[in-house]
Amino acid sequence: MINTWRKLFSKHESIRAYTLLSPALILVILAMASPLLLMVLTSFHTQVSMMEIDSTLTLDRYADFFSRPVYSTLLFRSIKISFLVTLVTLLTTYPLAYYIAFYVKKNKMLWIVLMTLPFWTSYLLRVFSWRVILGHKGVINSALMFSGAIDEPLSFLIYSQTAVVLTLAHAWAAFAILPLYVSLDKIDKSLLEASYDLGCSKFQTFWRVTFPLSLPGVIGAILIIFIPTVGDYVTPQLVGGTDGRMLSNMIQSLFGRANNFPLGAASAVLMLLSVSFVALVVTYITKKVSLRMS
């Protein structure tokens, strides 16, 4: 019997691979799939009292979500803010990753460590630091008022969507630099030399050779930044104010003070589906652009 199973496993490499991965798969199912399944099941129930949930399955919680414009507004605002965070982060980290990959000849790892050094501190400390920088009496407003450039503090710097975008872009910059640097560093330098030999300028070489070959890193950075920032609720709570509130803040309130677990679960499921759809669309468009440029 044992020999029969050994022969079966030896003939089917995929079965052997799954048996080797089974501990990790079990861990993923228990740690990730089970909570998601529980959240989906909870979204089809009704909160009867503080400690009791009706077991009857219903779609009323999803109807409640779409019947209240505030939820849809917060969802679109969350996607917009995350999109802006992703765009700002890519625009600021891509040149830095490009410089390290092509112009730094020695101690590249030291540069990477220095780039990520500020992110070794607590996330909350960095958010509070941005409150000090962007506050009405913060560093920026104080400097502008001292120089005479403005007569009163700039109100849009703090407790606004601008503050949320800047804080999240800074918080996730390190996670964008790494995939971009890896993708750029793997580019064969002989391709760039061939482009120059064919008469292309530096900009043409970058646009036709370097950027298309770095798109896998760009896609990775987009997904790494966009997906988590949609669900961030700490930063909007601390620096966003009323205008910077996101759907995640509402979900936190539903699971907390409002004590409406089913509606909070339904909101989380819809946000998860929306983010997944947007991520798939962005990935598809980026791949299409990559094929056209190549």
Given for the second form:
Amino acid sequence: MINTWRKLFSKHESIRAYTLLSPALILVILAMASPLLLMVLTSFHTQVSMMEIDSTLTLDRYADFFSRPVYSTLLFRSIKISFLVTLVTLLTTYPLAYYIAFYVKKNKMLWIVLMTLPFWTSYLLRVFSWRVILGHKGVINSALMFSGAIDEPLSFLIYSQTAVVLTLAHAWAAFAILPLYVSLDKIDKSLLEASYDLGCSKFQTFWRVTFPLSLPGVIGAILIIFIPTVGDYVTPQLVGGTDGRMLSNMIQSLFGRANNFPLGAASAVLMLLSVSFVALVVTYITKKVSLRMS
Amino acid sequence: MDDKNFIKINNLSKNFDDVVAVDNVNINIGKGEFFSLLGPSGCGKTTLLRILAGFEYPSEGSVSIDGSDVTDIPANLRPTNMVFQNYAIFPHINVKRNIEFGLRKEKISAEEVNQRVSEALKMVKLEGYENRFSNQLSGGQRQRVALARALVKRPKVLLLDEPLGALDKKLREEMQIELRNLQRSVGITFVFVTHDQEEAMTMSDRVAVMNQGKILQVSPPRELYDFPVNLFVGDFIGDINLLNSEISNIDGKNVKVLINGIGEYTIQAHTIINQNDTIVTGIRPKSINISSNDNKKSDIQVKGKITNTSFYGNLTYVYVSIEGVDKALMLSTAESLQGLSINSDCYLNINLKDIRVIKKNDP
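If the structure you just shared is the form predicted alone, then what does the corresponding form predicted together with its partner chain look like?
All chains and molecules follow, beginning with the one already shown.
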């Protein structure tokens, strides 16, 4: 028995590969694939009462979703906010990553660690500290009032979409810096010199060579930020107010107080689909645009 | 401005912190010349080339090209283009777009761009490769793309940074000839950096030998080989037998030297030798004749013993030890070694005109 196994094992590379993969594979199947399937399945059911779910398959929950405008509004808002978060994060972290990759000569690792240092503290703590900064009696408003620039607190700072975008962009910055830095650092410096040599200024070189070559990192950062932030519900809850509520807050309440698991599941499935779609489109456009530019 | 001084490098120095990479260099390069900078790694030749390209600015001195001072002009505004050591082909665009990369800056019609690109492709024999990407090309093809990309700009000077270093021997020799022919047909001034003396010798009109940031000698290849100005150049260029020697007497160009293991002879020096110079004497392997008997037919005859031979097809190298000299003398002969083999006694014939008095110190 053991001998046959040993023979198979040494003969077939695929058996060796799957054996090595099996712990991860089992985890992914148990903890990712099956809950996901369960959720999709639930989205076709009906909540009858508090504890009872009718498991006849139906598309009614999807009809529910589209018949009530609030869901679509929240979905679009989620996508819009995540899109803005992604944009703000990229615009702020790209220059940092660029600086570390091209201008820092020694101790690059130290710089990276310093950049990511704030992210070693708890996510919740960071969201709360943004409340301290943006709040009605927060750092910014008090300073502005003290200096006499304004008479009453700026209301758009906290409990608004701006607050959600700012907080999320800061929270996810570290995840953007790393892929951006890696892709920029990998660029062969002689390519940039070749571009100068062929007549391009530094600015043109950036758009024709550096940026297109850093695209894998940019796309990586886009996906890493966009996908999870769409589903974030802690930040909108804490700094978003009513204006900053996102679909994920609604899903949370459907699985909680509102107690409509099937509708929650349907919303989640629709969110999953739209996020995948938007992510694909963004990736595609980024690639196209950069090819045109070079 | 005359054609002899197309590129003028005046009192050029470059320091990196405490390190002097280029030390007070003066060179004039002619229009349409194939000029090589030759030296061991770290001698400053690449830094000098990068100063010509505008990637580095000199600490002191100036560079002018075609009559105008370019010392402070950045790389993108200079009439020079470069072929990089690793070719630096842009990996995200295809061959055609690589080649037309630099033409976008010039105000020419799309039609002319296409025409110039196809001319360039033809010149480097890469027609049909327009849509390939860098990772689909061999080393030799990449190098051709790099050449085409630079030449399509019609630069006044083409700078080449060890472009053949990454190719295998056979391809390298082919490219040497091709590059030389290409240079002749386009008539552009080439400045070529290499550490391979054979490469510099076979391709160049003139070669500048560099060491430790200094230019030691600027000469046509033949002169460099026959009349090295000092020990470094003599030793770096080709094979040479170096014998410890002492000056006994100097009478103008005629120097009487005591050559270790050979004797005292008066030799006409090709450089000015002073009494306090330390010298060696050098004899090229091709200038030593070997025979099995002592029928004297030259100025000097020495008896020796063959220690080794190596056969190279068209030439045979013979190593002969002679009394009083530590290192066996090396000589090359195109003839067969009738009757001579390892351990046989032999006679070496050398003519005085083939012996060089070479200074150990800088010229």
